[in-house]
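One chain follows as structure tokens, the form predicted alone.
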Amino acid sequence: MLETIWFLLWGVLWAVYFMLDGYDLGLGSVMPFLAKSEKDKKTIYNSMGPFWDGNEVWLVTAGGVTFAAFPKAYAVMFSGLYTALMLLLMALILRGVAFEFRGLVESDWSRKFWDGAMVVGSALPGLLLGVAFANIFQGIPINAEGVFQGGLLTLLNPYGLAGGVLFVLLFAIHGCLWLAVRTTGDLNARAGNLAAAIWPFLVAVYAAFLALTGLYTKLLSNYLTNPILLLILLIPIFAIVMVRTYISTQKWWLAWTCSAALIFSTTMFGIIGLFPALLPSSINPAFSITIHNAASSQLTLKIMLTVALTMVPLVIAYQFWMHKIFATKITDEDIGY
């Protein structure tokens, strides 16, 4: 039981932490698209400035979770995708250099440079998340001793490629419609707009990507055991059309919150199709890591819940009393970096 709750809670963080950090990393990769003007550039900077940091909190989380609750998982899937994974933290160091950094040289070419490393930083994690779900999702080939056996480029296959496009996409998205809600004038209508455009794009590939998941992955397997849980797939499907609906009416709320719950479902319908693997194994599914040969002691795990109860609600409510102080709307006082 205590193996089960903690599976859905390692699901739900790794949820959230896309859900919250995908809108700052997506809005990163598409400022070339949206910022025309320096006062363009600071103001998204600053649209990210106090949340990105606390955001990627929840990454931290996820990891420390698989760690101590399935601490084989996390020690199959950090050397097996170890090469990715250095990449993904790289990345992130990258760009929080520069938030830092931007704003303290002068020089145009310098400014260029940080502006570039945001845009890198920002893209690959969107890309090296996707293919690594999407691979998870599959399986991965990892022998009975739990040896990865591949490199990097055995997770670049059709079906861990449409994975990274979708959550790039899905980032993309949700980082247009957070700007949207901070700016207004040419800026919020650019950000508007390019949500818009991006849009028949991001339900070409969801759509791609769930035809994909009945061909090359078993997530199928649990919904059509227990069809009552396909009502889970209507959440999403509703969600993404009421991000379109709600860009025409120009409701960015409305729009961002319905794109954090297209986020959060999408994770959830592949975490519960994945049940009870943590990480199936493409070779044998016998030499799968699943929650029953890799979960830490009952002792452990009733302890970690208890401090999760405890502190999971203080987290969420910190979440929530900084977005609600600082997700006004950008002013020129407002403007750093």
Contents of the next structure:
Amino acid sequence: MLETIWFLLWGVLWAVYFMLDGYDLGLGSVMPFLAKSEKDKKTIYNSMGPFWDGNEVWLVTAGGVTFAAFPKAYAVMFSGLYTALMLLLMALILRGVAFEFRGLVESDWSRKFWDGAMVVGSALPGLLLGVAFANIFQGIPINAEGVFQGGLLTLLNPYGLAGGVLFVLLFAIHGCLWLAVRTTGDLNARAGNLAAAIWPFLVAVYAAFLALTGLYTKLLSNYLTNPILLLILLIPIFAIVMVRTYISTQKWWLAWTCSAALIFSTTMFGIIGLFPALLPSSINPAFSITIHNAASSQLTLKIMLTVALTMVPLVIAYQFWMHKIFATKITDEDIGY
Amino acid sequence: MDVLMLSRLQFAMATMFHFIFVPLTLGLSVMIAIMETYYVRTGKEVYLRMTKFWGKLFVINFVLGIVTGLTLEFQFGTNWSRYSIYVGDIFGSLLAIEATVAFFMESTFIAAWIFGWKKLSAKMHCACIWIVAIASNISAIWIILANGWMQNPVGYVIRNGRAELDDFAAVLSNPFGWSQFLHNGFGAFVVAGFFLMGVSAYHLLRKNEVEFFTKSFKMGIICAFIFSIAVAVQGHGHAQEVAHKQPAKLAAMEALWDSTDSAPMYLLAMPDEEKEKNAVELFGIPGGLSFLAFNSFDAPVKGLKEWPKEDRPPVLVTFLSFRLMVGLGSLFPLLCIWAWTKRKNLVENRLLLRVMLYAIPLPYIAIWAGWAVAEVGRQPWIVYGIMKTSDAVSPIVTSQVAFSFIGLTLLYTMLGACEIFLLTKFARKGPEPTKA
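Having seen the form predicted alone, can you show the form predicted together with the partner chain?
Below, the chain from earlier opens the complete complex, with every other chain and molecule after it.
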């Protein structure tokens, strides 16, 4: 029972991470399409500035919880996806530093360098996380000892790549909508237009991804055993339609919220399909890492649950407060104009 | 080189780099919180300017501490997967608790502090930096309790082929871990104190903003003085714990090869690991080591030869790092006393100012050396007495680790250079001029 609760919490933490860091990663990756002037760039940096760090801690927590609740899953996943994770790390480090260092040196080449770091460092994590999670959904070649029998190229299979593209697009729209929430005028219009332009591609890739999921993974079997669960799929489908509707009516907060719901429910759709595996083995289902062979002791799970149930609501409360106070329309004064 | 050696090098590199930024964060956050509290209480502009100037340096430092911390959390899974499987039940939960209890808070409220000058009331803004300061230090407690468990494992049972949690209270109250935390924490405040003094000295040498930097310098003296005494006294107690819990580490720290009653302490020595003796041994204090370790001049102390060669820590590194740490640690209170006696007329004491400027890196070196003693001295164990480092490494391909090691080294070198450039630039620039 505790294992099942932790499995769901594990999924929720990753989903919340994608939902939150998704908007600043996405916005960073589409910055070149939106910014026409230095003032635009400053506005874009400022729109993410107060939030990226707090968002990224969800990654630390998701990783930490994988470690604490399912140590074997953490060990096999992180060592199996070694190179992808190292690239992810380097990208996140570079872009994190870009937020702080870009504004500190008044020189063109320095700004160009950090802008480049921001764009690459934002696009790459979306791609890598998508590839990684698609591969988790699909299963990776792990043997009976939990040793990964492949390399970086093993992960770049059609389904993995489809997952990568899907995440990049999900995050890109999410980022555009975030900028639209925080701006007025030209930049707001450009952000809205770009989101609208990306939307058909997202729908196409989303549909393709669902089809490929049926083809390449066993995620659907949980849904076919309990067809009632298929109702969950209504959430992302509804959300993806509403994103477009609210873009048209320029209700930016609502559009962003639907996009957040889309990312969250898409992740959860995969996670629920995965149950009870955390990391299926593509060599032999018997080698899969599951909640039964990877979970921590009951005592640890109990203590961690107590900590999570007291602390996470508090975190949500103060991060909500943070967004409420700081996620207002950016004024010239905010960016020093 | 094999996966084990590369992973160890990568871990050491990533930890040392991370550990440039963390100590300053721990100490300076509290100092800035005090400055801002003064401002809120008195309304004097000098305290506001101090908060902003030191705050700017703090933020430049803070961001690198945050992003390099990510690497450390990932590395247990990527490079030390067998370790993670074996002890994740205990070690993993401490890391996860750190993230939920402390890391979220620092990361959220530092942003509120940076961006909130106009959006938050003065009191609320000041509360944010206090939250950052407290959360950073709480974060250090959890991380060091996790490390303390590797040094002195408690509250576990070996069950289902791994170490499982048996007594959470024992893990939380691990005296060895708390002692390490205090030692680290005190050291971090020494770093911050010397940073305040050193940067202030640069400006006082130029007679720039004398009132502003005299106030800052004095805060630095008080901070560094209190904590350099505290770290030395507490360090002595900590060494006695090491003597009891990790006798092989103590023997390496002091390069003691043969077990003896009444072990002497040599002021000057040079261990020779090949020949299992010291090439040089000068100025021995009879029974000195026995007394320092066990409070008795004729207490028996175990020598390195008690352990087979493969169970001994690398002697030279442990020994030299310990000397370096203790040597610098003894110098700090003296420098503080010197500064204290001259505090009334700092600007005229150019020698003091020059020394303090160049003393900025010294506490960093001391705190690094301290880590080396703790971590290298624990070898060959990753968890003392339970698991060897060589059994902990991931079953992965060497080329992957070579790639990440080179990549991280290049990235960190670049970031380190940027960091030093920016800190120097903004430290030299001084505070923003007073608004007319």
